[in-house]
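Let's start with one chain on its own, the form predicted alone, as structure tokens.
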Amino acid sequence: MTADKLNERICLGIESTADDFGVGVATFNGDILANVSNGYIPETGGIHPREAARHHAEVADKVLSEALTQAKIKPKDVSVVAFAQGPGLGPCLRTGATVARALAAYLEVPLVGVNHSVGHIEIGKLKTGAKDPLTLYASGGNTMVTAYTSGRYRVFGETLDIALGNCLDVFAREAGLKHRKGLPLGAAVEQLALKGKRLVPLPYVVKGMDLSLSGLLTAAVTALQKGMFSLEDVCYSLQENAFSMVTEVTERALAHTEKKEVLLTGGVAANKRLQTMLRVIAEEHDASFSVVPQSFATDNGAMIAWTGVLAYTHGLTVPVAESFVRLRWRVDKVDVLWVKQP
């Protein structure tokens, strides 16, 4: 089915900030044609950036072709290119750059530079319904509560050192953990979590509307190194700890803003303790909760595409020759025209 029989314009979207160089298609009413990535696995440690890199441009045509099929368009019905502008790892964000502006001035379309965190905010309202929630945006690469007031996104508490994905994930890898297929790091611990009994005695560290879990994660590792605790114990009391932390600062602010929704996004939103945390919080403050759903929650190319089509349909297009990578681009610098005051 073509772009003309559809009746809609289409935006295509590459996101490329970390390990995921992902491709989607929007059409301009909301509607999510595709959502195809190909996730870069380190054979050890965490991600390397240039080798990531490397991965994004060797798989770039692979991925692009394929969201062109799901979609069922060709290049030529494509109205709009967006690309996660930042933040995130510099060579991977260039890799994703350099093939939005070849697409853009190959098709002789407009640009679209996309705020990565905004566009997680934007998929999880899009998918969810939510109109103006209290977003705790929980990812391998970002820890931050955020809520919309006068034309930004405001953040309201965030991690002062690692976020909460990256804790999870380095602890997994001290544990000796595997990626499995479909299986991140972060799940394998929920599922150990699941099976611990024993609370052990691990650091809680709330700065007024700010968290801390650097000093979390290395007595986390240490408790397990140490041989006295089991490895389904220390699973489950970082993840009490963790999420504690996060859903206190969350509930912060939702008294502060007085919102009447609390939406979850970004990967960790997978994480069904968390998602019965935040769930619980928003029914004593008379709110309404809503996840993200899984195949939206980590980086994906969708949530560039659909952000792309709310900046472009309010103004917001790049030059190429202006369309530079911003890897420290934070979410409350970002002008959200599209969002009313309610």
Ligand code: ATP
The other form holds:
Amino acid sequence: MTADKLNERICLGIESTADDFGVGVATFNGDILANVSNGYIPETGGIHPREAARHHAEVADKVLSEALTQAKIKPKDVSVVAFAQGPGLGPCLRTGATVARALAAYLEVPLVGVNHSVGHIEIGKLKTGAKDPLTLYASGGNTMVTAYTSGRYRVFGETLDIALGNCLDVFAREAGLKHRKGLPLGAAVEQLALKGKRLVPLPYVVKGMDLSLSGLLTAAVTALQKGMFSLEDVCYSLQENAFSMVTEVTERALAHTEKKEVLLTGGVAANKRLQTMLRVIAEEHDASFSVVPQSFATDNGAMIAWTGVLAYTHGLTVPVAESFVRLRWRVDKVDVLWVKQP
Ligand code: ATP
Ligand code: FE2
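Given the form predicted alone above, I would also like to look at the protein as it appears in the form predicted together with this ligand.
The next block holds the full complex; its first chain is the one shown before.
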């Protein structure tokens, strides 16, 4: 097949690791033709895995056909089906995997299992043009600093307990903030933080290259409940402390790896204050700084479709019989054959 013909080929990617069911369509040369998502919003509290999975099963059909319409393609135009194989919530992952297996079997095309964390990194690289970045991947379930070396995305530092997005979400719920459509809880905290002025004393916990956020979360909730500080001031202080901690770890990894690019990806990447802090340290180390565009920051099918292209074109398909989901599939266990050692 000629290079032109190969580039015209299409991968359809399915994302279902947590609260979103997403379908993306990518060409082999990196054009994103569609990116459609439908999120499950819990009535109260955090994500209930089985309820989220039921939501995914209910919307799968609709999201799939919307993505095909948006991409202006027919099912038979799809050459590869990719799905997020892990890490994530078991029932949610299994729902997406079932849809992907059925689709691949029906279309008689290969199946590719994609690591969700690698997906966040690869879509960040595709959309910003970063080639070999030090990446801060901060989302609802993950907070880690990674960079490519010796065949894998290695983890240089990470949270020892809860993730940055989860910390903001739990605080927001404790503060009685509601999950409004189109506005993630982390974004609600960001808006309130803009009006905060006073720094509330809160824990700052960096241990070596890792960090801990659960003590900070508890202290922020307690500070609010005591009523001595305004919600705006606590949001502001929570952000300042949490973001400074991840920025410190990112800066140390940058000094160590001497990478020339810093990339921010994952749902929390949308936060302007976090972006500003990282831009400052990148500039101090003569590195460029880039942020994944908002529509590709939170979980999306496009990142799975694009990583599916990278994997498939490097021979990484998965037989249906071996396509079991991997709930705790760490990013540094994935061979990224498509990245060349710089
Ligand atoms: P993972 O990638 O670990 O599976 P996830 O499915 O929760 O986790 P994403 O969709 O990538 O991940 O990110 C969602 C998180 O991003 C939520 O915690 C949400 O509050 C947070 N978030 C979104 N917008 C903002 C913002 N403007 N400021 C801070 N956090 C934000
Ligand atoms: Fe994610």
